[in-house]
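So this first bit is one chain, no partners, the form predicted alone, shown in structure tokens.
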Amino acid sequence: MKSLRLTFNEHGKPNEVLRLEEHEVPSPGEGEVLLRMLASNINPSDLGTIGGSYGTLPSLPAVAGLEGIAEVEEIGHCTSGLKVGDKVRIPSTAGSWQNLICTKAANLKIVPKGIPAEQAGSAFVNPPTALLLLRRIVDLNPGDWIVQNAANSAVGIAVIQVAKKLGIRTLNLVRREELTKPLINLGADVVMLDDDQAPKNFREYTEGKVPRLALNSVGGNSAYRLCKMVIRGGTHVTFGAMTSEATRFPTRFLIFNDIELKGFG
């Protein structure tokens, strides 16, 4: 059976190294299933994997795409627990940017019925990341403040929504003012422009409270600004680097404010 897939034989910019190719997909053998992709995400981690900067890289050549939802189309011999028509999360090693995948049934997670493929396709990376950032880094209590940049990103929106449920208040930095109202409607407490005025003025909007946790997925000057917006003894955690700008080492805040810099991946 013929299928199309996006592959890369070397690391680089996606528009330079990705190739659309046709290939033959085998019929499923013992313990295998044939899957038809329904929804495939494009995450920053996908671009990092293609570019060669992500922490875990596949052997080349590789099929692009780390997250996606597929439907079981055909089942091989001795495959229990799955049936044709089931929606499943594919393993990240399979490559989601393709039409058809033949893979081991044991690697698959069934998606509960009633959840649209587009929603399920975005449920396994970003929302769990948000939950872990809010629960594993600092022991936060209802009423505590956190600050994050890239608040309109998929993780940022999930942080806003999860924090609202936990009673944690969010100070959210964005690059465009028109993002303020949509994020407030999603549950954000405060939305500010990510500029040099934010560290000077944020207390006016937080009743004088200072965040205990700063979430950085941008880097560069934005990451440095977050160091100015976290309480003495607070924690600054980096889980992404959406800009190619180098981040200044916050010597002053490490020495005099005793903040802690951590990574999360």
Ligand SMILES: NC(=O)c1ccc[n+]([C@@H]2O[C@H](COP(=O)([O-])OP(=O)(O)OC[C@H]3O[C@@H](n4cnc5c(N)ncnc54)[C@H](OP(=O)(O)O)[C@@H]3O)[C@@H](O)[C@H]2O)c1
The other form holds:
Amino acid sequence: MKSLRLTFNEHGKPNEVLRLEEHEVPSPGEGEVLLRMLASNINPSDLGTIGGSYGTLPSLPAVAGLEGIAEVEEIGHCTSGLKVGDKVRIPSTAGSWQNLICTKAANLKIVPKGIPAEQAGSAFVNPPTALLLLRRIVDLNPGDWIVQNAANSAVGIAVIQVAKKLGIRTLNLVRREELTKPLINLGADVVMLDDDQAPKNFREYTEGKVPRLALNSVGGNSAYRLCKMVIRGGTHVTFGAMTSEATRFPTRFLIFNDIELKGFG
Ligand SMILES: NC(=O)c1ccc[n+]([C@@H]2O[C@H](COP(=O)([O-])OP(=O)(O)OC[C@H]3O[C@@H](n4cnc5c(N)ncnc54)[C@H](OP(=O)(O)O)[C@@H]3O)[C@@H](O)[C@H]2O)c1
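Next up, the form predicted in complex with this ligand in place of the form predicted alone?
Next comes the full complex, and the chain you just saw is listed first.
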């Protein structure tokens, strides 16, 4: 059966290195299934993978896209546990930017019925990242504050929603004022512009409380500002780098405030 896929054979800018290819997909053999993609994500890590800057890179040529949901279209011999029409998470190494995938049936995760494909397709990277950031870095208690930059990102929104459920208060930094109301509606406690005023003024909005944890997915001056918004002995964790600038930190805050700098990946 003919299928289309977006592949790259060298690293570079997506518009320069991605190629749309038609190729023949085999019928599923023993222990295999044929999957039809329903929803494929575009995550920043996809751009890093295509560009060659991501931590783990596939061997080339590769099909682009790490996350997506597919429907089982055809089942090969000796394939137990899956039915035609089941929605599954595709293996992360298969490449989600394609129409059809013939792959091993073992270890495919079935998505519970009733979850829209678009929602399931973006459920496996960013929401679990938010949960782990809030649960595994610092032992946070209900009522504790955290601060994050890029609060309107997919991870940032998941952090706001998960924190709300856990009773953790969120101080959210964004680049545009019009994001304030939508983020408050999603459960954000405080939204501020990510500028040099934020470290000076934030206590006015947090009842004088200072966050125990800072979540940095930006880098550069934004990461520097976050260090100034963490309590003495608090933790600053970097899990993304949306600007290409190096993560910076104010030395005196490390020395006199004993801030711990960590990474998460
Ligand atoms: N370590 C892990 O396990 C892990 C897991 C998931 C994601 N991540 C990382 O987390 C980050 C966010 O991912 P996502 O999928 O949530 O992103 P996303 O939904 O695509 O959102 C991107 C965010 O980055 C901001 N941004 C873009 N360029 C910027 C710049 N030059 N300076 C400052 N802010 C900028 C955007 O703000 P505007 O709207 O103002 O442009 C937006 O808030 C990425 O770096 C991703 O790789 C890491």
